[in-house]
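The chain below stands alone and is given as structure tokens, in the form predicted alone.
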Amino acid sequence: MTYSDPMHALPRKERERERHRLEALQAAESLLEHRLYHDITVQEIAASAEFSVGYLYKLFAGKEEIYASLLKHRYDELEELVTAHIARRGSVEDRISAVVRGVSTWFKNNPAFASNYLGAILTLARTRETIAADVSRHEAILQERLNALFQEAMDEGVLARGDPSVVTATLRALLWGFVARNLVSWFDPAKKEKWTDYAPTIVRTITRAFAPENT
């Protein structure tokens, strides 16, 4: 788990408490790798992170706002990531192999978002309006940037011509199969390097199942 600080033209005092917040979000993700988001207190989100109670609410209102906050970063994160591989030099063939891995590689060093944030802690977009707006924007964006990938390749003549969000949600889809095959062992330091790399199997079956009648 790398954060980074984009904040480093703001005053010192800002700097250092936006520092705190990132060290924060890392304590409650490091948390998230053992335990589920409901049995997670507050108290011990602070005790990971060596703040006290009192000082963790001054940077946030409360849990729920903590993992929102995680959340959005790694949502930023992954939609970041998936937009430098599509505007990266290279075919549209190499480009999509490369949002593929990238994508992939990204969930294995990130199984706390896989299995909480996709999954309970979800439950709080459904429940929390602003959340939900925020989810609901990353998902568009990701959308709308594979799409127009996908949209090239057919173009090119890589990809039969038809919606290309169809092709975008078959990818998910077996981005999600991959994910859950995999996801036990990631969290076992010893077997998360060993991990199977579908991404070659991913591409194939995505260039194979939407190829041009011809080929």
Contents of the next structure:
There are 4 protein chains.
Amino acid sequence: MTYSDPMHALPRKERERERHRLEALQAAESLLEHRLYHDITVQEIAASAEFSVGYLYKLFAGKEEIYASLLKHRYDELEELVTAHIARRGSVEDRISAVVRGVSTWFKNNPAFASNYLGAILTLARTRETIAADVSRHEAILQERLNALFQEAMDEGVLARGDPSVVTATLRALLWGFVARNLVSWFDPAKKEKWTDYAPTIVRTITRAFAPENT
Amino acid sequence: MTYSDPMHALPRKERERERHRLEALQAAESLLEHRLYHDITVQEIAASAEFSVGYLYKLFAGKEEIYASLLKHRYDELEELVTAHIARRGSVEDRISAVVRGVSTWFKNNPAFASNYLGAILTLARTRETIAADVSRHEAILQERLNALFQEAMDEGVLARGDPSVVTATLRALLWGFVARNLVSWFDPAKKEKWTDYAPTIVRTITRAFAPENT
Amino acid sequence: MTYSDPMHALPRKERERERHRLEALQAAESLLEHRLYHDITVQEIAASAEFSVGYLYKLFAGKEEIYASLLKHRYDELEELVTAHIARRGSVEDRISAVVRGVSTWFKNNPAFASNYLGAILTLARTRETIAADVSRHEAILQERLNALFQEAMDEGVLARGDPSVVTATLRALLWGFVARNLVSWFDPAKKEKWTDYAPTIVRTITRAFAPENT
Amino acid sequence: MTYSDPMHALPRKERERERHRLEALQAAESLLEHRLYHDITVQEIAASAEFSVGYLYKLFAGKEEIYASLLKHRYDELEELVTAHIARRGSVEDRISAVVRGVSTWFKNNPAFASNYLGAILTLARTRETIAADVSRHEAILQERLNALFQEAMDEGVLARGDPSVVTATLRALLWGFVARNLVSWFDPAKKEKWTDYAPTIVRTITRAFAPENT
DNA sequence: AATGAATGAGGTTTCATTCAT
DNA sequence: CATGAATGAAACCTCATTCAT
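To test you: the structure above is the form predicted alone. What is the structure of the form predicted in complex with the DNA?
Now the full complex is given, and it begins with the chain already shown.
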């Protein structure tokens, strides 16, 4: 995942600045892959991004904002991904499958973020109001998208009729749960198999658990 | 959850010391319910436990060890709980259901720990080797217990034949995932419904997803 | 001026702590004698007081509070001095003369404070509300004391009848003005005569300027 | 007080540059009216003057030089004012009175400078040698002018014979003292009467205190 | 001439840990 | 056994100054 995409037509200097922000985020994220928010110093982020501390503070309001920006950046990406997969052409089954695979793969490619994505929800978000608000908003959007997809699946008889938000909750529990599981292996120096692709298991679990009664 | 149980027959002074350790852990945990590991100072833990800092350092090697002890203590409890529910008399279905309900309830009663339990796995454990080792060991034991239970279920035809560890992984993913979900609501000051009991959903999901083909 | 006096009967540890606070203030003041508030670091104050920085922060809430405490301490002293001289036995003339001489001498003995006393009123007090409030309170008390003295002088026919607060204002203008003048010499490395005793000039100026019309 | 005066016949570019310096000084002074030297950043001065920081550094050697230039600029003005009033036609009494009124009014119109003028003498000048030297020179000139005036007054029998520098010192003490007093009210948000005109009091005090014995 | 992005030394403050009592 | 005063390394952040454009 590189940070090169969204570089539309901006007033010259603005573009440079935006590129620097993204470089700084990339540096911060790479550090987060092996260390914790509280153990990473602003000096280190600056050094890793090859900027001076002072400039980092011109780009971001403070350490917390760097982290919040990173979270937001990746959330946007995740949101786009889910939206795109759901909007695809194809049968509902295929699209459900595609979303699950897409998200799984995305998490696999962003292990640092995955860990902090979950970690943020459970810890940081609890104490930093700005971050909490951001997370809530993004989560709500993702939920909405998935609810719509499962509603469609119910309408087409692919899933049993019922509250689609229960399916969504189950799907997200499974995704989170398996991602967390993978992360443990991922960071465990002993285990070398690393990331297991749970996407098929998740899809099968969902489709079976919420299958229409008599098929 | 009080810390009063393991007070066997120990040499007088040892018992006193052990009681003090438990009191300190209790104080630490109550602080963790509303704040993060990094935001809690040792002086606060000492004050809350009504000990001096110096004595706290006699009881534990340092801040990290307090945390590690807390984790271990709760893990032991969880392990005991799971073991007890599995060892129960009754049908496999009932015992699966009992385990899920038991763990769900336990998490509900230990929200602070739940959050830090998951948080620890995803973050702290990554950087503190002692904690990581502890977590791994406990996780392995829990896995083993559940594998045995699901193997039994397969043998009795309650679940479809296959690798029981897949069922275990799925169950734990669901448990973690739903706990995480509940924690978000739990700590969100806006939402007041608080803890939803997902145990029935989890049991149904598991039993359906891994049901024998032709029932 | 040593900081040894007010050490009544306090709970043992409290006394020690108070002594340390005074030692720290003394260190801070001696640094202020040659440097400015903004140019003195907390590290330096700590080093000069032979404490660690951390302990300094246990004794005072922050750098600003050190300064505010110092100001208050000296103001208390000045207030006591003025009160004592005014309360003396003797003729009004003698008491006026004694106050002027007393304050002049006191300023001479506290050049660092004198400079910061005036400086604080003109600059710091402007931006730090706590300090400003303190200064205002102390100034009001001093004014009141002097007003009473001059009222008495008017009643006894030593000064012409009129608003005593004009005399007070004039006296304080003269005191401040001459102190400022002395400070310039005091800190000028070229001039070596140092402190001139303007007390007689001040007394004469006041008594003549406000003398009863026909003597 | 605008900074437009000294724009003689200079080589084109020089004139432009000089105008920019004056604009920068004006910006700096307006900031000093509400904040302290140490709390004002160079970036703020630049922004307020609508220059870039870089250009400001082309105009002045550094932050300190901006301040020193400002002080010098105002001192020149004050000096001119005093000289002009003393050189006036008219009786000595009138000229003394005119000087006192002139200076009082000037201080009233330059409260920011007044505060920093006194502040500089008492604090900054102490640590910055260039500024100290400047202040000393200007002060010496002012003293000389006033000494001459009071000598004349003595020669004409308006004041009692004696050392004119004592009268000068007293006058300046009174001026400073009352200005300082006014500044306290000026910056005190509570008091709204603001600037009191002490010029009459000062003139009367001086003329009475140093009046010839038998009038 | 004029800009402002970029620098980095240095300031204030916190907090895990120690040790004399 | 138990205390808590005292430590000091290290964190976050600011801002005077420079320099490529």
